[in-house]
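Single chain ahead, written as structure tokens, the form predicted alone.
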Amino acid sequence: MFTELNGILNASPESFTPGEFILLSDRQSDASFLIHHFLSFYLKARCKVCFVALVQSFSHYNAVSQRLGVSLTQAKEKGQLTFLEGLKESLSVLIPQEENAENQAMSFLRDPAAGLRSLYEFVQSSVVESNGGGGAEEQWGPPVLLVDDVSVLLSLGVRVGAVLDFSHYCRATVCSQLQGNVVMLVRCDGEAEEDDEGSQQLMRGLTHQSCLTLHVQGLPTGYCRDIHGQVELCWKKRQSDGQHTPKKVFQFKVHDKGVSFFARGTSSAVL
């Protein structure tokens, strides 16, 4: 969790807006640090987290989270974190061994054109379960879904419409029904004009569904050792709000255990 980013978003583990769909995206840069931020943020907020990890292993996320003061292993043991390791589960689907409930979430790999119902049902069971009667179990806050990253689904042969349906149903269940939050990462490769039609449709569709977007990109001037890129934040106007918050752009530098944010042109590297 990055304290400076919390200040920019006006949020903290003790106080954040429920019912939000947050979209993270990147182009010619890497927005992975934002996924790590929100993962540690919501775990520290004592939310029940469902993490669909499609690009990295559990060990990777756990190693980074430990540098941010959070243990994913302990969160899993306590029942706070449900972690779907897409790489491992995909292997069990493509090279079947014993049929078990764990790999049903990725069963769409057998027929990507059939849609993502199995993945949605996995998410639904994970988040609805967190709101059930707890008995002697620990009580957690509102459910949170994180997906890293939805672009992978296109590479696996899933249709854009099916991915957008999946995000829509997740938003309806987690944000609207359960008043939790959804955070998804989508990657845009190369220049904007080089995107294929599917990637453009996915980006437009997810942006339309989102309440807040954070778009990470490289510097327009090219590589800089002391500035790793810039992030554009855009809040969507809510019907109940009287004002529209304009876009904000910050430059950033990633450190081993955190990220520094600063207004454009105010980094010590350019002063």
Contents of the next structure:
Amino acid sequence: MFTELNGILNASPESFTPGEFILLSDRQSDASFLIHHFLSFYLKARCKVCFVALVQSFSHYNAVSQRLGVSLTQAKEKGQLTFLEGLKESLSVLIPQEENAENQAMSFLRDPAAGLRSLYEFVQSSVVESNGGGGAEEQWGPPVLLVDDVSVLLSLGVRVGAVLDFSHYCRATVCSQLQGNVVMLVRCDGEAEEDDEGSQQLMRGLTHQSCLTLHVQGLPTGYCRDIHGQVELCWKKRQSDGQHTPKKVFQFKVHDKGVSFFARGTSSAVL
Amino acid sequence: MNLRHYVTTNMAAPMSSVDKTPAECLQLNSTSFQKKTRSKFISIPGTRPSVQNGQLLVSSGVTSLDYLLGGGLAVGTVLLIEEDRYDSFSRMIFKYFLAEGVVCRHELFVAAAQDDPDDILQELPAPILDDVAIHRPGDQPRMSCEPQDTLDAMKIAWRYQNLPKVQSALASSSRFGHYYDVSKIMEPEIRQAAKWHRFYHPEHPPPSSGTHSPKLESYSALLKSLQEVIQREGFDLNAPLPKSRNILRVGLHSLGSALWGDDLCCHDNPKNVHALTSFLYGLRALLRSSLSVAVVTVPSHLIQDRALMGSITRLCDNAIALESFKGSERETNPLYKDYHGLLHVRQVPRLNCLASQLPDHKDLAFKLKRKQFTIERLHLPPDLSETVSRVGKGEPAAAACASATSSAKHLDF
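Could you give the coordinates for the form predicted together with the partner chain, as opposed to the form predicted alone above?
Starting with the chain above, the whole complex follows.
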């Protein structure tokens, strides 16, 4: 996790707001570093994490998390992390074999028009079982769901309505019922006017459902090697201490072992 | 002729090359720092670990492109090439990629719908083989007898002989790629020594299937064929690997074009919008779990939907776009007279680390010379003419130099 981002969000592994739906979005940029932050943050906070990783392999997340101080293999062994590796599971669905030993979660690939019910059922089963666990297991904190990323579902043929239904069901289960958190990444490409109907609708729908959005985009003045982009944070509801700061903008630079955030114009390359 | 050195990951192994003089052997270990990684792989010829994150890299066949992409193509990733208008330069890079595989003795998988893969393989450029160990029985060591050599041999400043020459072309100082002569065809003996697999779309008639799915039969058949090759030839990382490991180079030509049965390039609202993206997802899944690397070319200039192109790009790891000047007004523009086209880097992957190796400059142009495909930073020459304003030259390199916002107009002083 990135300590500067914790300061900005006013959160720490010991105390964070429960029941939040955090939306990470990007436009012509890559916000996946934020997923790594939240993954290591919630694992350090001893939450039970369900990670739906649709675009990268397990070893990629493991390698990055190790640099951030968390071991995903250990977390999986201890039962703290449920990892759905979408790429691996999808092969058995995309290339039908004679012996059908497929994971039901990715079966939406066979018929995307039918919706994401099977994926939701997978999430529900992995998140709910924590509360009904036996005494022998360690007691983990509230459940957390991370999804990386939601826009690839649109590329695979799932309708926007189905994706919004899925996120709504997840929010209802995880945030409202179980007082956990949900973090989803959605990616856009191109200018806001050029977006096709689907991704614009998805963006708006998810923004409406979320209570905190972090939007990553490139610098408006162009490409720069030392400043990789800017992050716009937007809180929907009032924070617990009564302060109401709706929007904040920071610039960032991604390093090997972390990301540094700074106020606009205060990059070390400039000062 | 410059000396190229065939570098393997196992630096301690002596070079077994018949055509090296002892003096050349001494200067093999170049001064560039290579991170010592306890690599779990037995050294595979033609690969090296990346200095940034230890990723296993192969050369794309074009040395400048390797430098641009952070040292080479990472094993397990896809390079997307957006074709130029007449598919001339993208096809060249495609052939360089396959030729590099032949020279490094990797296995090839070539899939095409337009040309027979046999024909593509017969057109591969000839490598400039002054130091590559190709086993040819009873072969004389090649002596380069070009007169240029005597110019390169320094008599007085001989200490500087070993240092790399300063060049504006993008190239790294430790080379593991090869150079090719595009005026010659690769000799059949070298080509036939390579093991390769083919997929020619007209040979695979679509089976009559009753299931309604967003996937096209052509892409499904291609994915299935690729998986079979990976599993049969021992590239699958899940299965126990054979003793001698190799890399599979996958070349997929012109995906998305109408010849594959896809209507992405024909209609504004194609019926099979998600066929290519589902295929690319499956391709990514296959590559991540095997010792292979893929190059896919897509005729993006025919796809009207930019958002669709964006999702195609996101499903690949590396993405570059070629824009050639042929046939456009820029061909006669004196600013571009040294180059054949512009090259845009659309995407660079973040693999196993937070940061990605972004290129230094965004305004790049390429030129295909006989022995080299160079990618250089686009320089604006000084304006030495009498008139100050550059009227009537359209949008010169100012448009190429601008990045996301193109609101900058050239300033006339």
